[in-house]
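Quick heads-up: it's one chain on its own, the form predicted alone, in structure tokens.
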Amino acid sequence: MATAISAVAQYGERNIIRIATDNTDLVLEVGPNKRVYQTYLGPRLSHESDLQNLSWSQHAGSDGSVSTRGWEAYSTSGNEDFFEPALGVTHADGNMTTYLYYVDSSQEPVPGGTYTRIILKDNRYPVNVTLNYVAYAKENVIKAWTEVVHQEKTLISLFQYASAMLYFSKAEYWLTEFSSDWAKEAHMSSQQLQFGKKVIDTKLGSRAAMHTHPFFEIGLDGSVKEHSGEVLMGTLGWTGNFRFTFEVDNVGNLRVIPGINPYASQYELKAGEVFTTPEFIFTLSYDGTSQGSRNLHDWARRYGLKDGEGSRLTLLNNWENTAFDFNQDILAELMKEAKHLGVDMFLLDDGWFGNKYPRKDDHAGLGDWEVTHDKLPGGVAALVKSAEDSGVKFGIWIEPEMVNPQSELYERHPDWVIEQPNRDTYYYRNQLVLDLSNPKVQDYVFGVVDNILTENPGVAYFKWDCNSPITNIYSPYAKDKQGQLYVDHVRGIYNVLKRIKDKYPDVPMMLCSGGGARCDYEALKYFTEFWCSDNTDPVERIYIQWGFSQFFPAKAMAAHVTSWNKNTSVKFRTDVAAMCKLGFDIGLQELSDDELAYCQQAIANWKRLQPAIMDGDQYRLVSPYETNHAAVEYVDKSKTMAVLFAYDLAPRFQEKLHAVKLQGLDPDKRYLVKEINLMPGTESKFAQNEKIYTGDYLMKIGLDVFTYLHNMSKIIELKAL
């Protein structure tokens, strides 16, 4: 194990921490006052001796209180800071104020980049925070999160515990956010940032990404763009309640402070115990967001997400063919036909289990996973066992967390739901939410999983799915501290996930939540891909993928092929998916034979390109928030391989056409370009295909594949001669 040694350097009086990557410093100092202060955040300053330059009053206010004012890496409340603290405590005397002043520091290298920890605490209480950074130097991404223990004679209340704080001093600040609904996910808008303070949060509990995405970016000095500017792109790794605020302050300076959503979570914390805040994942991009995904991606694929550097299944799901209304016979022809179309596994979607209340519909059987007897008489073995005869692996879908209340479990145990006992009960889908913040609750819904597969081992594959925020909000075991079930509930569900990966390391899931309400960098720990929405429409799959992207890696993305809009054809909507983890939702009874012949060339197609597709560089070339058409790019890590995505959305009568520049190329070497997934018996139209181009070229001139018909598609691939 690597040996930590101090994290400050002097220079002279002046003690300074620094948290690098390859391209960007986050500096603190430790001011004469003994408080801790952010000196600076930016580029890589390319001289260390400049860093005894950075002044720590430089950025107080213009009320004369510059030795007691600053930028504090973790400010308090009750402190002389008047905006927006970190932390909040109320000590067991009832005092609400906490200063926090400078103990120890350290450095340690861990993979991929470097742990410092800063050691704070309170100067009248027996209290110690400790902040906590890593910076991955190659993939310029910091991630922070806080530590917060007491000594005090009785508990101490937490009414605010944020992951971090951050600021800047530019002269504008420019706020994407993404909003959401079911079908509508990662919907992007822009504003600016004016005095005071713009907040975003959710209070919903467990489906708590519904109405708003855990990620933003912002930019500084400017609108955020695409290709170019400076941006901070974050992102908080929780599945619960979270918030962020950006506060701008009297004199134009920007903090951001991003961490669990404290709505009706006033913690009480007992001597001994830590608190410990999310981690807050966070890139600085000088050259606008395209950087600043790539960032991201290569830092989830190496350090965020399950198996990132692994490949993944391409997969038939059966729910759009059949919803609940299948038996054995009718899955073990699908299986055939999974096997047919060219994916690697059938997935079994809801309406497979329960007997007392059988699953026919979303009212009743949440809660008794056990095989329909009546429907599946072979029960899971038989499924694994049909999968097997036809050639592809099998799958299944559950929603563990939830219960109806017509369920055996519900009668078993009333105990164990989150559901208030002096007022009507509001049903939200048909379903409450099980409360685990009860370990009890925690070893039945690891038991869900375990039992499955410990029965049958043959299972490859789990969709979670999660389609209820929390109602009706109170909790039986935790009784006199309510306060504390939102925070309890998320932690008890990572107990359960970590469990299961710990047991089941090798069995990849897919993260659901109605949709795209569940994504976020601490849950992906334990899935190796998210579902972005149940809308299936390949023209909103565009806007909601072009969103999603801004943070995830195309491998962490889960898209199908559905019978959504029907108005489109079977290629453009396989064109679409093909962006991300494809997969099929559709029977093939519905396709023709040539678009039968055309899904499994385009299926063969997209396995032999995740060199680039999964694994590559995005470039996002053309968007369709700012034009009629959408162009994405991926090119490999050695730059030998590249596909690009080119799509027709609603183009204007006789609007000009512009030429897409690809990036990412090697400009000197020769790229033989060929336009794939091609309908059978029909020819290219693209004007430029199988003609060999340098990448200088095609970076600088481009290739011209948009047109004026709606809803058309275009893949072109690129090899290196």
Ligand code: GLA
Second form
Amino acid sequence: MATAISAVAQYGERNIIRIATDNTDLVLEVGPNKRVYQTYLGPRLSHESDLQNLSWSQHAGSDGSVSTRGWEAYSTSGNEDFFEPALGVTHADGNMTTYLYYVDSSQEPVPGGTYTRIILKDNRYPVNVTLNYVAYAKENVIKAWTEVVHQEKTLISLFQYASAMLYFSKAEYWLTEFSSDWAKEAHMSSQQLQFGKKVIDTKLGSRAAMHTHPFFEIGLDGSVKEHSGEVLMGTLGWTGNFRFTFEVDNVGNLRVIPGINPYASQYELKAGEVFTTPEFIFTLSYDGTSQGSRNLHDWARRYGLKDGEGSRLTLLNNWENTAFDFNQDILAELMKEAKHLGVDMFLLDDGWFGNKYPRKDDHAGLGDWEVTHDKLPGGVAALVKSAEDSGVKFGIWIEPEMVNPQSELYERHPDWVIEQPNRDTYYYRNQLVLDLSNPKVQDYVFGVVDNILTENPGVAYFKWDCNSPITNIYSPYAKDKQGQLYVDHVRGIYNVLKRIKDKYPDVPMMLCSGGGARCDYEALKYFTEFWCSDNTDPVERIYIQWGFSQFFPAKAMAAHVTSWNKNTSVKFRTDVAAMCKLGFDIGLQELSDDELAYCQQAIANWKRLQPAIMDGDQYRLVSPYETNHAAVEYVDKSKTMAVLFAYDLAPRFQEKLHAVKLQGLDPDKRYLVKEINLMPGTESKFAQNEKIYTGDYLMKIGLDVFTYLHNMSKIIELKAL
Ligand code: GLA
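Previous: the form predicted alone; requested now: the form predicted together with the ligand:
Once more the chain from above appears, this time first in line as the rest of the complex follows.
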């Protein structure tokens, strides 16, 4: 067993804590006053002896003098800093100040990295704060979180509780944020941060990331760029209200404070109870976001995502095809279609449950997870059997955290629902959110999955949806502790998900929230993938997938071919979905024979190219935000297989077309370049088709893949000879 040693290394009088990946140093120091300061965050220093040249106290002197105000590693309210703190505590006696002093630390190896713990303590109040960091050496990713515990006589109240705090001293800071809405997810926009605060937060509770996603980028030497420049890319593992605060202070330094949004959430902590913040996961890239994304993709596959290194199931879903309008025979036919198409699984969506209040539209039935008998007389068992007979797996949709007022569940347990007792109720999608802070409700929600799997062990997959934000915030269970609800509700969800993962570790699950309103690395410990958006118009999807790919590997991002934007070809729609975890949600009768043959071939190609697309390195080469085209490349880890996805969106008349220079290939390998995913009966018009080039040529000169046509795609496979 690995033993922990003190994290502090002594250099003369200096007490330094180095948190390092292969590329990045985060250096902290225990000052002479025993407080802990950040002295450095940036490219890894080559010479350890330089660590003692870093100063903890020089950063703030606005008049040229050396100030005693340093960058406190976890700044607290009431201290001499005067800017936004990470922690705010109201102590039992009403005092609202906290000063933290170094007590102890440890450092030990953990899989893939080094775990550093730093224990701090207030010198006047029995409050302990532990700063935790795991630095993943190879992936250049650090995750940080904090624990607060106290031994005061009565409750203390936390009014700020960030996961971590980071500081930068640069000439400019450029923030890229990811705003969102239904069918408009991961929309990227940038702005320069000036003096004062910029806050990105959400107060939606359950469908928490509907309007903004829990990740951001900061360009540290000018605006964020894809292939050059220093950039911080950070994301919070929290499936509820989050808040990122970016504050530029009086001397032009930036502090970044990620955490749970403490909005309406003063958290009352009992003596001995540990408050653990979510993990803040970040990477610093010195070669733009492209490298930063690859860092995060590698980290996610190895350490973040459920079954991150495993394979994924292609599927046929029925939501866009049938909506609520199906029966057992129709589903049995669709399962045969799934097999014919060549996918691994049929996924039954919404509308299969409820008897007293059948789920025939979105007004009733949520909460009553029993098959609608007159619609599906053979139950789930018959569906699993039909799937088996057709030679595909069977997956099923659930939305277990929600309830329609028109349901037996609501009739039985109105007190299980988040709802105001003394005000009019307002509904989002005609439904309400169950109170997951209540352990009885947790048992019930666990039971939704457990009952299905106990009765039908053949069920191979779940799509877990969450369509409503928390409305009418009030928990009958929390009584006079309403300030805990937003936080404890999310923790309740994790309790359920943990139980499911413990009992059914091998069942893959898709996280969905009215599209992509849940997309964070804490949830993804329990989910193999997430649904990026209900918007499957391929043109829109190119942007949406471009956005999410900044933080998530392709295998975590589900994308389906549907009939959204029928003005585009089936080939174009498929070629866009094939950049992610490929699925279909379209009736085969909508496809001509050629289109069907095309899809079958595209699925087979996608499966063959998984080492590149799912498990390789991604290079975003041509941005749809900056050009009238887009190009994304995937290279497998051995650089023997690569695939280039190239799209013409809306080129201008005779605009200049540039060759696309590839990246990540072996310059000395020879690659056979071949257009794949061609419609049957069509010839490739790609001039460089079936020719051989060195990696060097492909990376320096590139391929002429773009055209003047609108909404066209070209998929180029590169095979090392
Ligand atoms: C949400 C999901 C869709 C579908 C419907 C079913 O909107 O995002 O994919 O499952 O719910 O009601």
